[in-house]
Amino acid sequence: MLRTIYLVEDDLDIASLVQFNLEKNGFEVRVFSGVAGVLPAAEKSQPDLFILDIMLPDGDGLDLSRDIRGSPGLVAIPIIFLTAKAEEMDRVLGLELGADDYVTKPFSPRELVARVKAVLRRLDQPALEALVSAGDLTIDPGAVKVMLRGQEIDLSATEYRLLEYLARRPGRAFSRDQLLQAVWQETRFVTPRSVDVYVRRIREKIEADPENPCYIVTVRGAGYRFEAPQ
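Stick to the form predicted in complex with the DNA and return the structure of that chain only.
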């Protein structure tokens, strides 16, 4: 999907540099050299992201962002600020206008592109990032991290995916084949028995007593089920 970015920047050197780099990365860029005209255009064409310089000849990027946040159709569109000085950055933070990120000049075009992608990626995946908790266990899908009583647990990629899949669907039993289908993408060359081995490995890491598991319980004849203990 083609993403459109509104870049509001009066310095033409910077503007064309940024524009070039963003377009090279597959974004459509529309450049404004001042506050004027941004809001009406945005309300019409609904960009995917704003990059706002703070100091502009005909106004203030912060005021513009306030207008954006005040417009019902634009309130949710992410904003990245460009600031020349640290003090300005403090103002951005202080105002808590829902800035999604900020970059201080001088900046590298690559860094800015990376941040643009990060912000858009983050907004694409919000539902997947909510914490999953059960008993002493907390899974942070955003960080791809598992905590047990405050201690980080080291899991391999497959172990993590299997645990997350089960923990997101607590109380439901899944057959080995279902798990292979969901957690492994290629089910053809993988034995259902591999699931047993991975369940064992996870139990070793998260269960107080791996012989009497309370998180991933065996459902004889059916498969495995994740349970929130107690």
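Okay, that was the form predicted in complex with the DNA. Show me the form predicted alone next.
Next up is only this chain, free of partner chains and other molecules.
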């Protein structure tokens, strides 16, 4: 079955170039020239991945990303930003809004295709089937769900992978570089600071007090450790 990508890009030349190269590599591509209609279309027929420009004629790709991450049915779908905004601050903001990768213009179509495949490949890795339970938290890899006191928590695909990786290794401290290698693998735009951003996002969703976490704790001078509250 073909994997579907929603490409949101107002530059027709760039959109055509990206569409051509993705379709040549076996993807189905639906192109939108702005934010209008993207969410309704995605909620009706979910894509496998979004590629979003940031500066769009009728809105902002960052706002669209925020809306995608706020939709329970779309939150786990990966997002790649394709944008001329190359400053570190822009990349960090993209991370904070749940981006899985960030490609700056000008770009190599071949590299973009490789990055798309890399993001999707991470999602294809077989999940360990055993449930993980810690305190009020339950991780169900078969359903790719996280439950907190019986209520499902909406996590992006990368947030889920990071939390599951830590939760399956309670009590062990991991450096940021180790987590980058384990969770992000070959994705290039992420840095050790990316781990901090994602840990903060997860804490805001699972911790009663994100400033005093009981699940993902900071190990001074080392990185992070998962604890199972008693």
